[in-house]
Amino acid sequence: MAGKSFLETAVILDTRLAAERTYISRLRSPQIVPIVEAGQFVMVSFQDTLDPLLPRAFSVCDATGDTLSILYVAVGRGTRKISGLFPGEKLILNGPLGTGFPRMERGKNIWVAVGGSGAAIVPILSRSAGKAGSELRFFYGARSKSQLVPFEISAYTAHATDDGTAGFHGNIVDLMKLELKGAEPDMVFGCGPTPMLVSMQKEFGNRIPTYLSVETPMACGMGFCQGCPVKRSGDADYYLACKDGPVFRSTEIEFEVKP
């Protein structure tokens, strides 16, 4: 569960475009660094501006000495403002918030999939891993090749993309299912769009521990605007993805996706 977390001044030390508008932003956080677990994040809101109003979740993709990186996809008016930030100049971070994946173990296989800007926990993961003496199975998807940020880590990564210019044409949960071959990973985990997460739910949640990191809008990141529910596992009810998630066991919700 979430814990303590700091409201803090953060300074910009570089940006670089890591992908086709995907960007990477390194912040010294010395507050926030120590204490920030794989799958929480941060809420970033702009230093004496109101545009944009809302502040904007990203998940924390590295933590190292004092230095915070962010991925994201420069698409809306926020994260290209980001982008465009010079060093030295300064955002709001507030966090670390939520609850990330399960603390790993020595032993471990684990298998991860991600996509879209799901693929910020490569880095924190394969750094927690390393230290858990875990081993970790990177399954990666994207649209195109131009998509994929070459992330310099350690962990076997296998690559899918949809028009089949880098590694399996197809889907992420396609490539896992042929990389089975009757070995199960010990658990698995899921950050990306909601499709690929229902796809993992229904092959792999209910015969593997398999933990899914939601994605939905978050306004306050701490759950007192309510506008984040996601649907308890046949309940009425609802949980909060920033309070109680981000990242959920997956037979703990349901997915209210539009046929």
Ligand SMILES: Cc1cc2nc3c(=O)[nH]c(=O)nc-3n(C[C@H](O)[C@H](O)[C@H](O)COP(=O)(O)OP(=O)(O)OC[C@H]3O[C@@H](n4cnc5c(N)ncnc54)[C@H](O)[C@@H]3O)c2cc1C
Given for the second form:
Amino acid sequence: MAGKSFLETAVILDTRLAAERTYISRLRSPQIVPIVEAGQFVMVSFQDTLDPLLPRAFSVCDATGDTLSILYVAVGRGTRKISGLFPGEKLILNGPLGTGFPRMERGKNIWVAVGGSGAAIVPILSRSAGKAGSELRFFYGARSKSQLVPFEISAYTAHATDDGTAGFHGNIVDLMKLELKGAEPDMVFGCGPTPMLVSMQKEFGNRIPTYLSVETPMACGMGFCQGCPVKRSGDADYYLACKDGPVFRSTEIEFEVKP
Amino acid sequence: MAGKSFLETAVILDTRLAAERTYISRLRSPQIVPIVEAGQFVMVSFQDTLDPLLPRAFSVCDATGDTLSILYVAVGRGTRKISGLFPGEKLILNGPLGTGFPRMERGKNIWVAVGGSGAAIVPILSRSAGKAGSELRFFYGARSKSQLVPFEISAYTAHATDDGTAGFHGNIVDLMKLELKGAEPDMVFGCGPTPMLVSMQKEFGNRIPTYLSVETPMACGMGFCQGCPVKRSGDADYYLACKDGPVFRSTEIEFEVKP
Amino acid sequence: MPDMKVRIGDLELKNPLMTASGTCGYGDELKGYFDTSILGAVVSKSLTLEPKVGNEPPRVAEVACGMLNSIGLANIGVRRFMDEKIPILDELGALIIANIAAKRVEDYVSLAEMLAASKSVRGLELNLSCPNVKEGGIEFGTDVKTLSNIVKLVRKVFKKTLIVKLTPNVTRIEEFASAAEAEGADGVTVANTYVGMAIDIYTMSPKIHTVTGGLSGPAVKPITMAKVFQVSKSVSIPVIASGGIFTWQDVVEYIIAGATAVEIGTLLFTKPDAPGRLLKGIEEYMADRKIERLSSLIGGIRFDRDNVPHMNHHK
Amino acid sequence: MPDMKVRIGDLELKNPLMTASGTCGYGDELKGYFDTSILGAVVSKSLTLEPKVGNEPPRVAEVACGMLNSIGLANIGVRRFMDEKIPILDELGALIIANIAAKRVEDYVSLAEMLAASKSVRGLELNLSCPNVKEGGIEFGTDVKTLSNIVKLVRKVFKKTLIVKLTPNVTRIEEFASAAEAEGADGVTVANTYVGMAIDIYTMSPKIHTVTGGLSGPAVKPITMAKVFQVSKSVSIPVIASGGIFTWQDVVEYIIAGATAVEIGTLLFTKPDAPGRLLKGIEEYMADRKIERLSSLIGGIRFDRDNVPHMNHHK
Ligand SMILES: Cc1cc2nc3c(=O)[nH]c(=O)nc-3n(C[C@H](O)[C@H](O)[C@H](O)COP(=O)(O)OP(=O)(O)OC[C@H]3O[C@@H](n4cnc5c(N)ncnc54)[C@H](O)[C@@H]3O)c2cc1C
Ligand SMILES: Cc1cc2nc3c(=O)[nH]c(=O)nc-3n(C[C@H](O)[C@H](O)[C@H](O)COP(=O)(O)OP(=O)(O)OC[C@H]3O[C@@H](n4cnc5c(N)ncnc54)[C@H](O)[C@@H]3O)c2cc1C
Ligand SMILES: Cc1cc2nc3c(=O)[nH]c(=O)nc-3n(C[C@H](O)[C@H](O)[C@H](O)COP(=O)(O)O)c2cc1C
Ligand SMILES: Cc1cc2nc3c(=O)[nH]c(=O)nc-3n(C[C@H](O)[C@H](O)[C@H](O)COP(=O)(O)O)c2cc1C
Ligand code: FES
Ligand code: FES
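Return the form predicted in complex with the named molecule of this protein as a structure block, the form predicted alone having already been given.
Below is the entire complex, every chain and molecule, led by the chain shown above.
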């Protein structure tokens, strides 16, 4: 269940292009930063415009001091608009929202698969693993080298690209399967495109505790609209991605297969 | 009749606060500048947003070199948004549009009444009077001193304010009536709130050639929508403010009196 | 502090701001964002006799100045609402209006009977207009006789304030409003969402699982404004406006058009703390213009009947 | 260069882009902004037998993602259109579709006869749906029998492509489309503007002289999309989509929903040079996806009939 959250007008400190079409914006957000946990998200909306109308969900990418950052790929109206804002301009943040990844514990080994904008969680997870004393290994996939954000983290990071321009030539789950032959993590986390999550659920879900951050359309992010159902496994009922998730134990949910 | 016009993506050079809530933005607009005439206007619209949806009409305030400026009072969604743009950001200009003030001739005396955002025409009129060698006198009214833009022009300028904080205490038409006792201009121009124009039509329209720049809601500014009718005098038919105007000889038009 | 009180039937609201059904869960979710007791009323999500899981995803999609939804009346059922949510709402000081939906006429009556028994439920809003359920729902709302029948039967068992929420997807909404009035409704809500649709051109699939969904948000405001105006000229019971309110100006506009109260929906998704600001804006507007009672603004539009094409149709 | 040709009746358009009636004067005004011959067709402002001065101002007002208009069919009359405008349009290389409106059934027939005589007029669009005139206009469009009668009589005198422009302000637009088809129309335009309204809260006056006006622009796109989809499933003649097209994606979306061609309206006010960019966007989309003929996209939406609530109503 979601805990306390704030609606905060946050000032943009800076925005940098971190990889192809991929930006990281840092915002001053003193209320949200101290209480956010890895895997939680913020809903971002604009002042003084009806276009876009609804807030956009972004995983918190990092949170330290009074600075919160988000990482996003500029694909549509919301992200393109955020990427074009100047330092000093304002966004409205609602957060932290949702249920993040489970607490990490000292000495535990956790493997984290990320793909595309799912890489947003790398910095915040590294930071909290550092605090908790767990061991992280990142498996980071993208279509091509140019789309990989070069994070400055100490954790081991393996890359995979569809076109073979960096790291393993192929998809990230295949790479993990290879590496899993010689090791057994305590938990697996995943954040990225749905096909990646589906494949993680299938490959690891039944043998390793696997936690997946799912992405669904969301109108509110707060449990107001019932717009973000995620099928409960073995049940006709739904979870709400925004409150019960976005991170779910992979055994709890079913992905709907498009007809 | 309107002549040639351009649709031009113009870069904002700078924006300054010129009086209370009143801004002057300068834009690089090399196609429109060389052909614009005093009293013509541009339709200004935004890239990449549906809010606001329609373009906004602004009288050309000044045009020199490749730089066009507009003067506006930040009252609504369009003007507030323009005032917040940074140098380097872009607007789309469609212009020059409409029929401006009549050509000025050497040695002629012209009195110009302006009020509120109608003051936009002061710089461009001064510039073209300078070229033509006509004598301008400006009569500039506002609610209060803080709303008067201090233009750097050589022409005689009399001020009037409703609250008496600058110049004549009262409205601009009354001031002109006083001054008219000792002089007789060849033409009178007016640009400002409709009540000012109505009163000019009534006071001077029948004895001095009087040209008024009217403001009506406009959707297109180009004669596409038929949205900007102005009643022809003594006739059931309408002119279009955007093509036949916005400047009309005061004897040609009737202002509709609200019931 | 100006007087913002308005009446619907026997019910006095401290101000005209209500939440719209289905846009703030059961109302209890609002408490994290503002003091819920400042609202005129909280309208619950549409309640059904049995819990409903709702439609398959995707259920929501953004469009220009609006959104499509097809939630399919997902809700916890009337029983759990009464047991779990009403006590919370009571504690928050919210004035509760329950919104109900059903596929069968009898079920509306059963729901109304159950809710009539709760002291905390001060009014009922009949959702006869959900465009996203396969049976009942919109059919009820687009047939005047069925509407009359449901209102008549519910009226018998529910003596407190009874509001009928109308669908806008009809040629002449006034006929439905008049039918509700004739059967004793205390007010009509104008309106539910508009049938709309959006397609992802890359996958060629509809953006909503049910293909069409309900359009809400600022996009619908001018259409709903015209309907509020028309309905308010056709009935003498209060009209509650619902559609695209995003600013305090929108609230005032609806009231001038003829609304007695308003419901805030989609706005809550973007600015969940908006109600306080809306109330403040209205207060300042009233103070600036020396309007002492908000009720004096209702239907205050200055217009000439002869100018309105639709008002001259039946001459 | 992909094949964008589409057919409406006997008429082949080089691409599906048409201008919407009343949004580019008589079409001749476009020439300052782009080469008019790139369009599939130019639709004239609604023409009446006699010139009309139109409604009193204010006639236009902006609303969220849209605008209201109440022009009242101001136009130069069919005679002057034929004498003065057709020669200009011919010279510009535009394919001309004349749009006509009238208050009396006989006048539609007279207009159709006159325009049938012009070789340059390749098609006729009947405006049975203008919401802003006091008699006729919308009344014609909201009564199936009158619509059938007009289409039948016009069909007799006009043998070229005949299109009926429908009002969206009805419960079941499919019934009107089917009636038009039954009387021999070659296509239906879905749809004209939506009855809407806006009030200036400071003067308490409507922002449009006629109080209500017609809503157009992106705001209406999802509603019109649903209607295009529904109509295209109900008739087998081409559907022409009109409502809120602002990007090339909007054009593709309508075509996937079931439209054969589209009309561009309000967009022209903001971006009068847009048609070239729209065509380029569609071309690139087709090239990227190796779609050779645009006509193969028409109605290509992937959906499951069982999911659509409205399609199950009459089961
Ligand atoms: C819990 C959660 C966390 C999230 N975290 C992040 C995050 O950290 N970073 C992030 O970037 N996003 C994140 N998202 C997604 C985010 O909320 C937005 O949906 C996304 O950024 C796109 O928003 P937009 O406004 O730019 O695009 P929109 O304007 O809303 O829509 C653009 C959409 O149109 C489609 N589209 C457009 N062009 C094309 C094309 N050429 N080919 C195919 N499809 C196309 C795509 O579906 C695209 O998403 C998250 C979502 C959720 C639910
Ligand atoms: C030919 C022509 C030339 C023009 N030239 C200029 C010019 O040079 N400079 C200029 O500034 N404008 C000019 N205008 C007007 C301009 O086009 C815009 O209408 C105006 O700037 C407001 O645009 P906006 O988008 O900011 O306001 P919008 O968002 O379109 O609407 C704001 C409107 O709401 C109303 N409003 C809002 N708040 C209040 C309030 N507190 N009290 C009363 N009413 C309120 C007012 O009517 C106000 O205009 C011209 C118009 C025409 C037709
Ligand atoms: C996500 C969502 C869910 C809704 N659920 C219901 C509902 O359960 N019952 C109902 O009567 N109306 C429902 N509505 C309609 C709203 O109550 C409201 O009438 C409509 O959204 C128009 O108002 P708005 O534009 O302010 O959102 C829902 C609307 C949305 C957006
Ligand atoms: C200013 C204006 C004038 C219009 N005049 C006519 C008209 O004369 N005849 C007609 O059939 N439709 C008329 N329409 C409707 C348009 O042709 C079009 O169907 C409608 O605007 C929806 O498309 P859009 O959202 O792309 O503008 C008019 C629309 C506008 C905005
Ligand atoms: S996004 Fe609204 S309930 Fe989850
Ligand atoms: S503003 Fe469109 S015709 Fe004048």
